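Presented as structure tokens, the chain that follows is alone, the form predicted on its own.
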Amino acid sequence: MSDPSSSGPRAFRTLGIETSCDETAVAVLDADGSVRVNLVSSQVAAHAPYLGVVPEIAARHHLEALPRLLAAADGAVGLDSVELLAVTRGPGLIGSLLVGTSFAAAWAWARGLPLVGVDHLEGHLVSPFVALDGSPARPAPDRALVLVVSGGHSSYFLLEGGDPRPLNRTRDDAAGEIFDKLSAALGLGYPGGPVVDRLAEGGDPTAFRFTAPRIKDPRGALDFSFSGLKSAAIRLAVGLGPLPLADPATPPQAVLDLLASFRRTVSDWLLAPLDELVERLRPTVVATSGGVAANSELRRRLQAWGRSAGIEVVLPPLALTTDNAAMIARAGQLRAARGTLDDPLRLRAYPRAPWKAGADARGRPVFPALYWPMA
């Protein structure tokens, strides 16, 4: 509960709901951002036979799981004391988003509670500053450079005064997606990120080399492009023998070397803009989030970079790298503290947020900007 004697914007005990893709999640956070309950219902088994997320299946599973998770949260901590409801409104699969936003809008309206629609990426941006040990959430630094990297997103953001500014984007596939595609080609299963990461530990990361993409648009010089790497890695895999692998549990050494080289290249490319962005923007903290933030090599190299550069690196708990409602609840708390609330009768979900040309402080079109429909 909030402390009425404290100064500044009021804080709320918050219920968070996340249904943007294939994870149904519910969380309850105290007013200081400490996590009281964080529940996730995974759909991996439902989508694994298709080697990817099937939107219709995802939406139906959300319909089944959301009431069950809310009942579990109510039994664990009680929902009668909730003062604010935060829900993911986009981007994501529109059917999945509509399940969450429709439920949240009705729940908030029926109880007369304030409602906040949260952008999924904003949730990822604050997740490194949320703990799962019961301690309060860490206030967002004044200038934090955050790499959000997952199956659908690969972008650096500057988080300044609570406002996110996108600095680059992926022009095609996201980093997490290409892990899934290579894993599927090899017959290693879905999702691909964890299994590729595990197997890569047994390979030689210098065995194969990949050519970095060239982006000619000067406004996107720091953008990512992973589709070429995906295609090249799959072609190399085909050359190593028949696919899928006859025994995925014990791949030959050449495949382990390919996976290690592939993982190393993804990390190389993700970290390539880091020095330039730090030089330009002078952040006090560098962080990462999203599903690929669980990748062991990326985490090791970011920590090593931070020690070398003398800049604090913040990594989210592994349980908060995948989609979760704790990060949505926290982002909702921060939005409510800035006075940004939504009308439950007018809340709209959106599958994606469009990009438009942006400019730096001198008016130069260096970075793209993102239009946040909920601002």
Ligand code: KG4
The other form holds:
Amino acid sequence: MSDPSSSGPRAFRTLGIETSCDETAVAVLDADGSVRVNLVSSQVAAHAPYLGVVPEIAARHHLEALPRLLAAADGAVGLDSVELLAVTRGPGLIGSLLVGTSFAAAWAWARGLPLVGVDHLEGHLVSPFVALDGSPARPAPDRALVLVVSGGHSSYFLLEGGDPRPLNRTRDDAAGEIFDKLSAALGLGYPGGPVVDRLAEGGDPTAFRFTAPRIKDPRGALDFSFSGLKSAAIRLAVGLGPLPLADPATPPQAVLDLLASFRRTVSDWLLAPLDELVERLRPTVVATSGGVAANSELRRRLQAWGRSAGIEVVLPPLALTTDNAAMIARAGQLRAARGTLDDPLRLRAYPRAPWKAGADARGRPVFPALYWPMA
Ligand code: KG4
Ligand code: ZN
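I've shown you the form predicted on its own. Could you give me the structure of the form predicted together with the named molecule?
Entire complex below, previous chain first.
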């Protein structure tokens, strides 16, 4: 008789590599998804003078930082026992992705290790279920509703049996992007989310009101649109006095009120589709991830929503909200368990999201699930 324990999916001790944007990250996870080491080298200081990420600078930084981080991971937990390599293939900055994918493919090939290419969003989707206290990763729930909010994405996904389906999208700017743009206009620096979040604590969130966008396409009724909010907030800021602020460390009270009202509006709009999605899709768990999932108001309100709705809300540890390699390693483990491995000699990086049901004729992602569960 066969041993039932050997018939389950194979689990691997995994090295994860993430270089899709402006953070170089390396992590090692045990086969059960517990995080042994999670290292991130931030490039924020290199990009701050430009108020955004400069692709060429990002790629060069990855090239320098990746060997350094791998040496540190080797010193901390040893890389000889690694059994699987997981690397972000896309979407992201192509030069940055090429550094990570070329490195991982060469490493896997030279050592004869299995390799799995992971979609960056797949990483964000599993990050709420990864812990940083040494405990095993939680198995992804059968039916989780996950709000992914970052500098590049603002979408609800249904994660069902490991298969992610996008449910809505932003018609223009991503939520993190408008935090960054407002911050830049005020002279508060980059990235904007953390500083706006902190200053908003000192303001009155009811001081300013913003008009919610109206999306006419009925199939996009649950879509987001944030560019109008960005423009309105910047216009109001201009009306409050000269920009950039003379003393960004201690903005006037009216600016704090504006930031608090802005932050309140972003979380209002992000949470607006929640009741309808839960009603239609009946998830067992609601989670959020991505850089904006570090936002203290969004976290508080989502937890309060969960208590009143009687649904479990899972928030990732703060260090796993922004880009990291632990989430990539975990997504790689789940892919490998489903038997999806990549040939190191054929691994291709891609700059744009190629969601399952594909891209449109011009290579732009389409969001099939808009039409699927909403029909
Ligand atoms: O996930 P992430 O590291 O990179 C992308 O894939 O985009 O997200 C970075 C974004 C930035 O726009 C940053 O301003 C935003 O997340 N962010 C926040 C907070 N912390 C980071 N936005 C709002 N509140 C925060 N506390
Ligand atoms: Zn990200």
